[in-house]
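Let's start with one chain on its own, the form predicted on its own, as C-alpha cells.
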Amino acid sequence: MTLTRHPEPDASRALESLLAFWAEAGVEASYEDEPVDRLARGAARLAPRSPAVAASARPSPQASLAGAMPSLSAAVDQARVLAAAANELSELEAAITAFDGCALKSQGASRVVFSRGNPQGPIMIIGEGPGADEDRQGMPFVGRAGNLLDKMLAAAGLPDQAFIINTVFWHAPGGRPPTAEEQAVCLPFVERAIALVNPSVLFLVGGASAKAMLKQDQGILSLRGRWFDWRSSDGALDVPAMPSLHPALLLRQPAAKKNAWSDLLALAERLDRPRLEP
C-alpha cells in the first residue's frame, strides 16, 4: 500500500500565507518551470567587463562630440556657400527648400516657412521658429500671435513697415522652441536676409530668437527693451537690433503686453533718427 504523505499544518498555513501575499501583489501565474537564482543574475550583471570590451561598447564622450562635430561644421558650410550664391530673396528661399542640412527638415515639417511682409521696410523683425499654423500656410506669424503681432505695429504706426522671418524655417515638433545647433546651420540664411534687405533695425521677439541672434545667455526678461549691436558672423553687418517678448507670450500673460508696447514705441523712436550708412 502507497502512503500519501501531507504537509504539516504549520507548513500548510505558510504556504497559504505566502501564497495569498503573491496573489494580494498582483501575481495571477508562474512562468518558470524551475527556480531561477535572481541574485546569481544580478551578480553577473555588475561583474566587471574587460576593459577591451568596455571601451567598444561604449565610446568615450570626446569621441562622440568628435564624430557629431564634422556633421554640424559641414551643414554650416553648405549652408553659406547657398545663401552667399543668393541675390534675390526668391533665390534665398529656393536656396533653404533645396538644404537638407537642418535635421527639422525631416521631423514632420510640411513645407519650408521663409517670410512675409515687407522686404523694403525699415525694420526686419525676427522669431524664434515656425508653429503649426505656419508649418500649414507657409509664412511666418500668421496665427494669432501673428495677428496680434500685425495689430500692435498697426497701433504704433509702424504698418507695412517690417519683413518677418524667423531662426530657423521649419516647424519644430511639438512646437518645441528650435535647438542652438538648428539655429547655427539656418544662420547663414537669416544673416543673407538681413544682408539683402538691409533693414534699419532688427526686433528680436522670444527669448530664443534674441539670445540666438546675439549670443547671450540672459533670459529674455533681461534683454527686452535694450538696444544691441548686432553683427554677422564675417563682421561685414551691423545693425541695431532690440529683444522684445513674442506675442504668443503676451496671450498668454496679457499683462506683459504694456513691457512690449514700451519696446515698440522705443522702436519707433529709433527709426525717427537719421540713420547713418557706413
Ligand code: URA
Contents of the next structure:
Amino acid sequence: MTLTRHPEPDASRALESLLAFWAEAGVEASYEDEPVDRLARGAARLAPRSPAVAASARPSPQASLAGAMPSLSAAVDQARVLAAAANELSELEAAITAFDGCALKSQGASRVVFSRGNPQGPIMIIGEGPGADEDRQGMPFVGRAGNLLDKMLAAAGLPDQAFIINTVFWHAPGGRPPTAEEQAVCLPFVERAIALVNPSVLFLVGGASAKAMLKQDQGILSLRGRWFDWRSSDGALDVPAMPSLHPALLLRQPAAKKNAWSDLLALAERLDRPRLEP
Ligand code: URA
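Starting from the form predicted on its own shown above, please give the structure in the form predicted together with the ligand.
What follows is the whole complex; the chain from before opens it.
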C-alpha cells in the first residue's frame, strides 16, 4: 500500500502562494511540454487478461449509445425542448445545469455560468463565454473585463440597466473562444433568456458573440457600432442589436475605448426613443 505524503504546512503555504501568483498573472492551466495520449495509456492498462474477462468487460451496444455524445442536431433539439419548458429564469438556469449536450461541460468547467444583472432592465448584454474568474464565481463578467464593463455602463448613465449572459454557459479550456457548435447547442437557451427578459436592445460584446448571434462573417471591427435586426430562430422575436468591442480587448488596447464608448452612447440614445411596436 502506498501512503500519500502531505506537504508540511510551510511547504503547502508556499505552494498556495505560488499558485496565487500564477493565477494573478492570468495563468489558469499548465501543460506538459509534449502531448500525452492518455487514451492509449488507459487502453494499455485496461488490456484484457483473458478472452473471458475481455468479453465480460466489453460494454453492450446499448450502454455505448447511452454514453455517447449526442449528434449536434439531436443536442440542439434537446436544448430547444428544455429551453421551451422554462417559464422563469430560475427554471432556465436549472434546465441548462441539467443539460449534457454541450461539449464544454466535460472539458474542465467547474460550474454553469448563467447570468447576472437586472432582468427588468432594458439592455441585454451577450458576451462570448465565461472566463476563469466567471468559472470560479458562477456569474458572467465578474473579472477585470466585467469590472470595466460595469464602469462603462455606469459612466454612460446605465447602471443596473443590463442583464448579462454569454453565448455559452461553460468556461472553455484555456479561455479559448467557443466553437460554432458549442454556441449552436447553447443558442436555444440564449433565445429563451431573451424571450423571458424581453429586452429593448441587445448589446453583443466581442466578435464571437456578434458573429454567432447575427450570423455574420465580418469581423467585429466592421460590425461594431451598427444596428442590426436580431431575430430568433423561430422568427417570433425581433430585437434591435448592436455589436461592440469586448471589454477584454479594451483592456489590452485602451485606444479602442473611444469606439466602445461611442457604441454605448448610441445604445443609450436609442433607449431614450420610444419603442416602435410592430
Ligand atoms: N468574457 C466574456 O465574454 N464573458 C464573460 O462572462 C467574461 C469574459
